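First, one chain by itself: the form predicted on its own, in structure tokens.
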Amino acid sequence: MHHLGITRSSLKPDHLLQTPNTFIRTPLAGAAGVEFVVHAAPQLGARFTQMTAEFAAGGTLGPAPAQRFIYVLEGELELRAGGKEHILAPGGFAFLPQGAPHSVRALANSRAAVIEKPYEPLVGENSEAPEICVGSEAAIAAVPLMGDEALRVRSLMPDGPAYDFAVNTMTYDPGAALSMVEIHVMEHGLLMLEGGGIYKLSDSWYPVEAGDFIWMAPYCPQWFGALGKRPAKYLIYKDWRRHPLAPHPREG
């Protein structure tokens, strides 16, 4: 169907709303039987990449150029890492530290969110190196955000000085909303998983729904409220636990 140039997608200096009717698939070197929708990348101004990987049965990811986080959206992935084999079903996830040997193969047609970020080692501190982490979202206890039982967070990444980013899921009951407009130094990549609502990004207001992707630059004003008769849920990335003046790998 021809949409005559109409889309909810919007690109502004400090944010991107990317809706499925604007997704373009591309192959990437090293991967076989996989097409990628590259949502966020350095070309956008982001310090990480976030992609949706669409696997044919038997498709494989290539080597990771950085730390890699995988969250399964559909299908099943076989992960081999750290001398172990794991089967990741929907809601299953894995964190692979930079340089950790691993392989990922689809057992059926599958989709996964893939986040990659160059590691920022701590300066002047002796800390443990990040470790491989594999789990299932369903096994993680939900924590109310700021005491609000209608807004629940599940933390998918380990938290500690060795880890320089976080990935959470956030679930909003119908009508639930963030208690404030947030403005902060962290940047975000956000994939809507279920339901929908209204997102305020800078001075713009957007209806959003499952399948949409949002990138938020540092200090982008942001707020979300859930609408409809079912919960809204999203997967959200943020950089974490590093001083703003610490040198970034891209800056040397």
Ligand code: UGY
Contents of the next structure:
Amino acid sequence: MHHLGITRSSLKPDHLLQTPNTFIRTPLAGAAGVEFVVHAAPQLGARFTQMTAEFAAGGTLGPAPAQRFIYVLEGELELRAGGKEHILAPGGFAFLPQGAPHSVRALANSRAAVIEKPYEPLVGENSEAPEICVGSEAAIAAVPLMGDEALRVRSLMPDGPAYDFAVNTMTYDPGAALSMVEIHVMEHGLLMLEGGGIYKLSDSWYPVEAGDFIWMAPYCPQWFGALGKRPAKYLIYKDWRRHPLAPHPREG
Ligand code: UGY
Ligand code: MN
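What does the same protein look like in the form predicted in complex with this ligand, given that the last one was the form predicted on its own?
Below: every chain and molecule of the assembly, starting with the one above.
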């Protein structure tokens, strides 16, 4: 089928909208029975990677090159980490600190969002080390954003000085919107999980829907409003709690 070169996908210097009709799958060293759509990577300008991992039953992820966060979209994953075994169903998630031995195996055909980020240790502080965290989104309290009950945030990552990134879900009732255009130093990786709406990125407005991925560079102006008759929900990564002048592991 020909699409005459038409897609909603768009790559600009400070953002990428990547829609499923432009996804290309690739195997990656270390993993078996898994194909990856690499949404964001240093090659794009991002300081983290975000992928969708598509597992055949029995497929396994290899060791992580950095900290790893997994959020199950579909199917069932068996995670072994910290001497325990966990079964992650849709909405289940896990954070594995850099270097934490673990294994991930799909018990059925499965899909998961996988976010990996080189750890930025705290300099000159006797800080605690980040710890393994496994949970389920359904068990996390939803907090209204800036008091707006129609826009609810669930923080999946533990928070505290040891942790250098955050992953949240944001759920918008139909018609709900961010109360302001945000411009901030943190970058974002965003996967639309449900519903849709309009995303403003820099000077462009895009219709977006479940399945789309967005990368926002630091300082990319951003705003979202939900449209339609059902809530819109996305999974969003941001770097967090590190001074912008602190040396980054990739830069030494
Ligand atoms: O956490 C955030 O920066 C979030 N409110 N950004 C966004 O939804 N684009
Ligand atoms: Mn933001």
